[in-house]
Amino acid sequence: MTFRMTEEQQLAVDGLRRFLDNEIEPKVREYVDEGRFIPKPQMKEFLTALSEFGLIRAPFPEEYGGLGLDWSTHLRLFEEVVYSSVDLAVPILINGGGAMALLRASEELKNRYLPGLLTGELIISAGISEPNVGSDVASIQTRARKDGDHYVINGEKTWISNGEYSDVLICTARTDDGPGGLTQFVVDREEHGYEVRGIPKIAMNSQSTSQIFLNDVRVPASNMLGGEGEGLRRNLKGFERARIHMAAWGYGLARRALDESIKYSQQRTQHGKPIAGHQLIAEKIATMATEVDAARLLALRAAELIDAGVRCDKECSMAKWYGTELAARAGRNAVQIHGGNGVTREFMVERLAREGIIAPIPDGTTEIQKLIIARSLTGISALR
């Protein structure tokens, strides 16, 4: 495993960092600082601009518009976007996950959707969670009934990232009552239709988290991903990739909290010296810095295993658990370092703290990650 970036990676990260600082973050913060929703045309403009720097395209084959780069490079680029704005990073994460699912689709579906997803011209959602289904994906109740050469889908999905933006939905639905009876379908919003309603949250309201309603939605059988009954397996495989993205969400946000804390502690004086010179503040900064590096290394290890084609659900779960819990801790500590100023809107750490609270929940809670890790180590599952 290589701990230092290659020259090519460094150039890519530096170029992206400059672009984010100068062209993207100032525009995004006009929305985020006021809690305003980024309109779909503006979000697509952001995604299309970032695609020139390898987002979302880095780990995808060149034949579909990707760059054919490794996952380690992709994670380093993704971290930089998180550092600027989680609201911008989430659509990238979801588009990347959806595009990865479509790599295992028919050539017709790949050619129709992949190029647009990788450039940000199209936006995708993954319809998995339901009002009564969170971590227990096998209990999905949305139904897909065979009707000739189509399937008719009925159900409700919730906590769907990109929902209001989405041009297409990968919907997991039940085609059989058995334990393996889940199947994935590509639902085109314009062609097949579905209703969307936004969900207000504690933070990250400048991007879309939604409920999606499917009422007698007719989808051609050719829009099935894989065969009937493959939906659970395909979703679990997708979670593996999503979890290292979530890890990067965690340590990217924590890195921003750390940098804001360093800057503030150097400028703020109490008792005749900068607060960075007080031992308890110094301890918090040292701990945050060490944990950011540890979280990144866990994620890069998982990325290397993905590139090698090695099963790594344990390593991805470790990275996701540690990285996202770090986001919550780092946001809290950054507020504490800022004192009274930390709870004001004038300083961004109050927002980072709210965003950090969310991080441990998506793509499997911390508790679920621990169960996956333990199952991998003992061979005994506590999930069932």
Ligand SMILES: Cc1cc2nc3c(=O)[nH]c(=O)nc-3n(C[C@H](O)[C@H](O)[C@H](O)COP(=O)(O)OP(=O)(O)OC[C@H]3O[C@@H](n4cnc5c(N)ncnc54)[C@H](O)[C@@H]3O)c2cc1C
Contents of the next structure:
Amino acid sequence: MTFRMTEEQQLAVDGLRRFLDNEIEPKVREYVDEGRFIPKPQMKEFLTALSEFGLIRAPFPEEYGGLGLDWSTHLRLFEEVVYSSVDLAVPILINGGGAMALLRASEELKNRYLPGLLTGELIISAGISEPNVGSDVASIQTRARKDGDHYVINGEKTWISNGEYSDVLICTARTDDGPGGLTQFVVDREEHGYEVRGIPKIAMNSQSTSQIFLNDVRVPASNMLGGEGEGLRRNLKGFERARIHMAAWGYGLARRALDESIKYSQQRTQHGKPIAGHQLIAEKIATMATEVDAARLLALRAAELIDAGVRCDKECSMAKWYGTELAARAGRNAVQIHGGNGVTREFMVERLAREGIIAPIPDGTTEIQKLIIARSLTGISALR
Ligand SMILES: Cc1cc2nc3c(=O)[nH]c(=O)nc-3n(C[C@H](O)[C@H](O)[C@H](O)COP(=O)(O)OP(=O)(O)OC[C@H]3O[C@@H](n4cnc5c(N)ncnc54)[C@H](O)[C@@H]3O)c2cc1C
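How about the form predicted in complex with the named molecule, since we already have the form predicted on its own?
Expanding to the full complex; the earlier chain stays at the top.
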């Protein structure tokens, strides 16, 4: 495992950082500060521009427009987007996850969707969660009924990232009442139709989280991903990659909270000296910095195992738990370091604290990550 970036990675990260600072963050910030939703064409423009720097595309095969790079490189790039503009990080994460699921689809589906997803010209959603189904993915209620050479899907999905932007949805539905009866389908919004309604949240309201309603949606059987009953296994596999992204979401936000705190603590004077010179503030800064590095190392280890094709659900869960809880903790500590200023909209840490609170929930909560880790160590599952 390499702890330092290679020369190529450093160049890629430096170039991306300059682009984010100069071209992306000021534009995204306008939307976020004014509480405006980034419209779909603008979101696609952002994603397409970032794909030029390797976002989404990095770990995909070149034949579909990918760059054939490793997951560690992609994580390094993704961290910079989170640090700059977390509202763009979620669509990148979800497009990458959706494209990864499609890598094992038919050639027809791959050729139709993969190139557009990797450049951000198409946007995808992953529909797993439902009003009565969160952590317990196996209990999905949305139904897909076979009807000749089609399936008819009925159900409601909720908390779906990218929903309002989505051109295509990977919908997990129940094809059988048995415990393994879940199946994934590719549903094209224009061709097959589904309705979307946005959900307002504590933060990150400039990008889409939504409900999706599927009412008698007819999709051809050829739009099934894998075979009938493979949906749960495919989703669990997808969670591994999503969780290292979520880890990077966490330590990317925490790194920003750290940098804002360093700056503020050097400038703000109380009791005759910069607050950075007070030991209790120094301790907070030192802890945050060490935890950001620890979180990144956990995620890079998991990324390396994914690249090596080694089973790493435990390592992905460790990275996800630690990195995302760090985001919530670092956001709160950054506000504390800023004192009263920390709770005003004038200072960025107010926003980071709200964004950080979200991180431990998607793609399996902290509690679920801990159960996965313990199951892997003891061989005994507390989940079912
Ligand atoms: C911003 C955001 C984006 C999201 N994007 C998507 C998306 O794109 N697609 C998608 O399908 N879903 C998405 N989700 C949904 C997300 O995956 C779920 O919110 C998550 O899995 C938790 O489910 P839940 O909210 O229903 O909570 P619940 O499962 O109801 O859990 C509530 C609480 O109980 C705890 N709990 C549950 N079961 C156990 C247990 N066995 N042991 C101990 N504690 C337990 C949980 O940890 C949590 O603290 C998103 C969520 C958010 C907030």
